[in-house]
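The chain below stands alone, shown as structure tokens; this is the form predicted on its own.
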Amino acid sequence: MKNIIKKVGVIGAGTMGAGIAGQVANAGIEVILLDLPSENGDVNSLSRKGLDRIKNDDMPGLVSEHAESLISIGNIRDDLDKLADCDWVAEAIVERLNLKHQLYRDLIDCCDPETIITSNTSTIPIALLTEGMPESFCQRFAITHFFNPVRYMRLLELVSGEKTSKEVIDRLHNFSEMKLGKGVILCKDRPGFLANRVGVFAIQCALNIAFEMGLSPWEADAVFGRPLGFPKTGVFGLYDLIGIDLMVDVAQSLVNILPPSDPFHQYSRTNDFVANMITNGQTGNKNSKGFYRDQGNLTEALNFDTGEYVSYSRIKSDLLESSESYGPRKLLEDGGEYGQFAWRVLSEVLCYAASIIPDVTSNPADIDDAMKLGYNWTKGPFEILDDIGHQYFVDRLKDEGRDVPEFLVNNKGDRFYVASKRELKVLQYGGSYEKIMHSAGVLRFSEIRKTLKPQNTNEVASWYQYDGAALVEFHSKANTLDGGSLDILSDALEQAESVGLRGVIVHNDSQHFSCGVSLWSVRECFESEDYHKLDCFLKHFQDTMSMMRNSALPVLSAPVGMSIGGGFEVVLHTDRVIANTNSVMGLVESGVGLVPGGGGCKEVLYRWNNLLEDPRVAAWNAFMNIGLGRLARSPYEAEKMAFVTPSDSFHINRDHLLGSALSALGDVKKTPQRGTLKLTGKSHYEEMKLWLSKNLDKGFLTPHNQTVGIEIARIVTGGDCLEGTLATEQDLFDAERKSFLRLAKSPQTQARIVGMLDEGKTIRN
């Protein structure tokens, strides 16, 4: 059998099929995307729509124009023969067994005898999919269950049948991990596999209990979200995101395949309110109205008593904030309605996760991984149990007269995860602790951290010593930066150099690397009118960035998710960036009425000057990138914006970043010190101000956008100075700081920051 997958076919150009094709193309692999033929007009209209779907600017499934060029489209009537030389064909058509069987018979006739065939199904058992098929087909058939959106969701559930060859599973596992960037979990052929089995139960449970308790969508989502370690969409927001009608179908599919005794059936029913919503076309984000709807800058939510949309305010609760930062135990112990809701939902979800052991898997780490990689949970069910206390959980269940799952009854240890000799082990169903094993190249800081003691730590950041390097982690809410973050970073730089470590790596395993400087810290300063404190923070920020650049040791960043605002300024000052392909980078401060204050303007200006011969074009590019808050959502876009250098690299599998960064330390060359820069001066400054004025008159900018733009123009041109005036790196640092403080004092910027923090809204003033 062939060892390398060089060409892939995907049949079914719906959301999942198109997404799979897009991710294969992102890996640099040729793809053929087929769907049914259309009788009128463009015969390939369905597959073309699939390709257009992954080119959507709001959620792009492709990383570059080159990736798009690797996808060819067609239809299964005219183009099935083009699959003849494919090494793998993935089927993602409708969940109708008769149609799948007919397609498989056609594939047997047209494909190479060694072509791997897989289905994306999560509802039809593999035994039924292969029923009546030749044994040679069964040996090369498997289920590859991807999650939507395929580019961004890390999980792939890989399921083998009784006759599937180990070689086929090994090839799919290796290709999916190394080329597609997936975290692969080998699943038994059980209903819903792992992620949907637990995830859909959690969603249905939270929705039904919220209705029962009379909680509003915004209240339920405030609790069943970040305070419990789940995505901020909560339950009603997630229903809208997935599509309310689709979510009902997903729940029904599990009803159809789960045994009658399964606890899922208690929460599977679609209540009358939700059924009426579907009838009324209120099916979620795809129809711009579901449990929530956007009305200009205002988001409204349904009032369950009246059925009308109403405005609402974000829930402000110290209980929820503290739970988000320190874990849910305090929230679970609270007797108020939010605490009761949290306990009722979480206890059901954790019990359900424990109840499927050992039938679905004997390893709790598989369930935890499935929920983190497939549903973006911060922690999996058994990690949450470790946080809140296994014995506390069991005792409370017993006090309430509830059944305790066998796996929890038989667990005699205090924790499911234990560190032993710098190895992380997890409790198995049989009662033994076994080392967590991964494929070669996979190195997760979230697991390593459990085996290490921090060299220095505070509430927002820590640094550890590992493999001869200092590993710096931000761990505040959204990993925003404040003085404590900079204290840890500067201490790691000092200590790493003094004790002779190999270098410093800034990295974390969170959803996002860093979403910028803490706006709460900025707000605290302007509300107390302590602008000296704010200036000192900015100076500390800039000095720490200089310290990174001037350190004798190599300093690397390995960002995942969003590296924006101040977080991206950290990335810009490292000697090499080893990022995930899906990393989002950019300086977005203009959106809240500020400018980059930690050297972001300076670095972007220097980079454009290094790339271009014309200082005016360089300054203009910097002005546009920063002023418009442009984001790079792929390596291709980052390169076009001068956000990365030729020495920087991107990896499709985020679990490979840390290992790559550690391996690269010996090869990294320090970034040369910044010299003087020729500023473009007053005439160019006036040209930028004129551009701002014209776009204000056209309605493209607001008055405060113009004000912010003038400050950015002042920084990148030098303002009223003469053309050709030489500026040092410190001159540009100083200019940033002055503009930042000037804007922070303005009522318009303050209104934007307050609106963002209190309501999550972007104010256009």
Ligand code: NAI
The other form holds:
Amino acid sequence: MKNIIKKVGVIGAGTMGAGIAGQVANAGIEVILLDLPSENGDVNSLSRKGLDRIKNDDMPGLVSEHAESLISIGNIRDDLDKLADCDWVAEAIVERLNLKHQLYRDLIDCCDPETIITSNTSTIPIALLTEGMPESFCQRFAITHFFNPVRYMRLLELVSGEKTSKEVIDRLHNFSEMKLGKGVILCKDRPGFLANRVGVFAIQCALNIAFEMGLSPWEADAVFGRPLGFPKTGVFGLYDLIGIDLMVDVAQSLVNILPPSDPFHQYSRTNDFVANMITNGQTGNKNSKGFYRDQGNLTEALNFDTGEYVSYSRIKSDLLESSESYGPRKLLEDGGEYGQFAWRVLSEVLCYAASIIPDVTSNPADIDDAMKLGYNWTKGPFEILDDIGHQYFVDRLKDEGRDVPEFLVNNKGDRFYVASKRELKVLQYGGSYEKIMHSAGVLRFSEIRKTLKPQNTNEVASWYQYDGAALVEFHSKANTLDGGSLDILSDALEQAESVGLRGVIVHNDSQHFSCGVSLWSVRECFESEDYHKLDCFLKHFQDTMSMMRNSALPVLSAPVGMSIGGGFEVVLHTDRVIANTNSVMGLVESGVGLVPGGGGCKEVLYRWNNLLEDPRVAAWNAFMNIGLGRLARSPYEAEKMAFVTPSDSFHINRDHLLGSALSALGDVKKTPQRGTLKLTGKSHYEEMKLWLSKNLDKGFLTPHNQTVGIEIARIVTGGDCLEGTLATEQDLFDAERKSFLRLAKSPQTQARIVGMLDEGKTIRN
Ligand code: NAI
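Based on the form predicted on its own presented above, generate the structure block for the form predicted together with this ligand.
Shown next: the complete complex, the earlier chain at its head.
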């Protein structure tokens, strides 16, 4: 059996196949993507469409142009022979057993006898997929179940058949973790495997109970979202995202394969309202209307009584807010409609998750991981049970006369996760606690923090000492930054130096590293007209950024998800960035009518000046990147925007970031102090202003875009100064602060911030 996977074939260039091909190419591996031949015109039009989809999507499936160049396309009539030298062929065609069988027979003929073959099936048991196939095929066949979108969803469920060789599973496991960056869970061949089994149950349960209780889509989603640790799409938003017709099919396919006693059947039904929606073409985002529809700057949602779309306001509730920040126990205990909905849904979901132990797995951590990596839940079911209290949960079920799943009865009220001697253990079916084990290189901060006591902590950030380093974690909502975050960061910098640690690493294991400065803090200042407070905050921010730069110790950042606005300014001031390849970076302040005020303009300007001979081109690039709020959707794109430097490194598996950062501490060179910089001055400033006014006239910019653009132009050119005037780092910091404050005082910026906070909308004024 060949050890290394150097070339991959993917068959079926639909949603999943194209995504898988994209991720293989992102790993730097050659891939051939085949679909059916088209009769008219371009014979490869289906595979070409698949490739276009991952190139052009809002969430691109490719990290770089180089990755794109590694994909070649074709069709299964003319190009099957090109699979002969593939080490792995992944099948991702439609979910039809007879078609899959036919394809496998063709693959047996054309592939090397050692080629690994896998299916991406969601619902067909491996026993059926391999039925009637030769022994030698069964030995090299497995299910590799990826999640959509493949580049971003971390979970890969790997299912072995009775005859699959261990070597094949080991190779797929290793390749998927090390090269494709996935969190692999070895699953038994059970209906829906792990994540969909619990995830689809949760969605169907929430939908049915919301209808039964008469909740509107926006009310149900306000509860079954962030307050319970689920993605903010909620249930109806998720239905729209997946496609209402597809979701109904997914539920039906589970109905077909689950035993009649399974509690899923209670919630699997499609009600008349949803069936009518499908008939009317209201199938979700792909058809621009589902439970929600976008009407320009306004989102409307269906009123279930009238069947009409109505406008609605975001639900504001202290109870939901506090549930998001402090856990759902208070919400679950509340007798109001939201509390009742939360309890009914969550209790059903937690019971269901417990009920599949031990049949599907005997390890609850597998279920927790599957839900976090495959469904983006903040916590898995058993972590939620630890949060709300296992005994409280069981007692309440008993009070309500409900059955308690065996796994919960057997647990006599202990926590599912316990930390002892710096090890995290989880309670198994059978009663023993087992250490949580991972493959080499995997180190999850979310797990190790459970075994540590913070050195300093407040509501929004903490820092820990681990392996001789200070680990700084932001943990506010969306990890937005306020004075508290900066207090912890500066304390970690000071203490790390004074107690002789090896360095400081800023990292967290949330979905996003940091979505910038808390706009609530900015709003509080302008609503109380306390601009002095705002200025002090900016000064605190800038001083902390300087501290990072001037610390004698290496300071690293290991960002995941979004690092935008102030969050990215933190990244910009670290000595080395160890980024996940799915990191999104950028200075997006202009969108809310502000400029980067924590050294973002300064850093981008310095970086362009270091790269380019011509200071005018450097200033122009900085002006454009910041003014248009450009986002780099991978670190490779960030490289082209001077957002990262050649000494920074990128990892496809986000679970490898922290380990790499800890290992890198020893060889990081401190970024040299910034010297003076030649400003391009008045004539360049005027040129930028002219560009802004032309684009205003053409209707590409709004009047307030122009105002913000002028402020950015003033910072990066020096404004009315003479060309060649020298600026220090502090001059640029000061210029940013002045512009930030001027803009924060303007009613247009304030309207943008209020719109963003209250309605989640970008106001174009
Ligand atoms: P899709 O309908 O988007 O794409 C299927 C593609 O296969 C189409 O382009 C079609 O032309 C092509 N095709 C059909 N028969 C073929 C054949 N004999 N040879 C070559 N190409 C053929 O389907 P999707 O959603 O990508 O699903 C593919 C597989 O992945 C299915 O088994 C599905 O259950 C599974 N899956 C789907 C997920 C999703 O979110 N869509 C998630 C995880 C698994």
